[in-house]
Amino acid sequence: MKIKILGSGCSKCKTLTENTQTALTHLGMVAEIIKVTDYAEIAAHGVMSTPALAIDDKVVSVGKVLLSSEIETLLQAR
C-alpha cells in the first residue's frame, strides 16, 4: 500500500503525516508514506487545497488534517 501526503510541507502536512503513521501503527499495517510537495504533481491528482491524503493513488481527503481515528477508518474501508 502507498499513502501520499500532498502538500507544501507545512505544519498541517507534518501533522497529517504523524497521524497517518499513528493510524498505521495502531492497525498493525505497513505502508509506504510518500510526501508529495511538487505543485504540478499535487494538481495532477486534482487537489487544489492542501493538505491532502491519497491511498493507493486515490485521493480520500482534501484540505484538512484528519485525526488518526479518521485515517484508521479510511484504511479499514480500503
Given for the second form:
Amino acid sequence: MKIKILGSGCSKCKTLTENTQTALTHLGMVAEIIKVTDYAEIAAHGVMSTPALAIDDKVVSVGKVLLSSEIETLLQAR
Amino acid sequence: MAIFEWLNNQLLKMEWLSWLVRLLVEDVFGLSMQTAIGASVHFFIYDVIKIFILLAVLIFTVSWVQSYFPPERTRKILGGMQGFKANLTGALMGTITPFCSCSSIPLFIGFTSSGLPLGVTFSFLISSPLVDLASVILLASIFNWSIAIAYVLVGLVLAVIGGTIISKANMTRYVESFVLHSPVLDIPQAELSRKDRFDFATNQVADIFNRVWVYVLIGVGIGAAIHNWVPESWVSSMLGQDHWWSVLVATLIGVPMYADIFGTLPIAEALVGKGVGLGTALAFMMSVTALSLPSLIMLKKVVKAPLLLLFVGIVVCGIFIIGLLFNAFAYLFI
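Next up, can you give the form predicted together with the partner chain of this protein, since the form predicted alone came first?
Below: every chain and molecule of the assembly, starting with the one above.
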C-alpha cells in the first residue's frame, strides 16, 4: 500500500504525516508514505487545498489535518 | 458620531498604545520624542505591536469567514456564472480567500481544469493577494476609511477589468496542456463544526504569523528609518508628487519584490509622511503585494509566456493608472 501526503511542506503536512504513521502503527499495517511537495504534481491529483491524503493514488481527504482515528477509519474502509 | 470617532481612534488607530509606547520611550528609555532616535524607536515599537495585534484579530476573523468558502465551493459557485457577473464574483471571492500567493497555483489548476473561463480565474488571482478584509482594516487604521474603501474599489475594478481583457484575448491556448487535463476531484466534504472553524482560524493565525513576522519587522524598520533619518528633500526629489514617473518607478520597483501588505504598509505610511504622493505610495504597495518574482516563477510553470506577459502587463498598467488617479485626487482623501 502507498500513502501520499500532498502539501508544500508546511507544518500541517508534518502533523498529517505523523498522524498517518500513528494510525498505521495502531492498526498494525505497513505502508510506504510518500510526501508530494511539487505543486504541479499536487494539482495533477486534482487537489486544490492542502494538506491532502491519498491512499493508493485515490485522494480521500483535502484541506484538513486528519486525526489518527479518522485516518484509521479511512484505512479500514478501503 | 463622537462615540464612533472615539472607537475608531482607540480600537483601530490604537491611540492608547501610542501613548503607552510614548511613556516607555520617554520615561524608561529616557529618549526625547523630539529627537530622531526617540521618534524612530517610538514608530518601531508602536507600529510592530499595532500590526501584530491587528494581524492576529483580522486573520482570525477572515479565516473564520473563509472556512465557509473552501476552494471547492468557490469553484462550484463560479461554475454557474458567466460574463461580467462571473468576473465580479471571482474578484469578490478573491477578497475572502488565501493570503498567500503560494496557494494560488493549485487553485489556478483546479479552477481551469474544471472548465472555469480563464478570465474569471484571473479576476480571482488578481484580487486575491491585492484586496482582502485584513488589508482594508489596516489601511483604515494607518490612513483613514475613505482611503481604505477607495483602495478596495479600485482593486476590484482592476481585477474585473483585468479578467475581462484576458477572457477577450482568447488565451486558453497559452495554458500548459497538463493543466487542462488535470482531474477534477469532487469528494464530499464534511460540514465543519464550530470547533473545526475555531481550530482552522487559530491555525491560520499561527501559520501566517510564522510566515510574515520577519517581513513586518523589516517593513517597520525601513519605515522607521525613512520616518526620521531620510531627509524629506531627498525623498521628495526622488518620489515627489509632481512627477508622473515617480508612480511608474514605484510600481516597477515593487513588481519583483516579495512581501505582503502587513510589511509594506508601514513603508507606505512613512513615505506619505515624507510628502510622497498617496498614489505613489499605494502603487508601490499594490505592486509589491500583487506581483512577485517567486509567484511569477510558479505561474510560469502553468502558463506560457504570452499569457504571463499579458497578466503582468495588465496588472502593472492598472496599478500605474490607479497611482496616478490617487495622486490627482489625493486632496479628497487626506
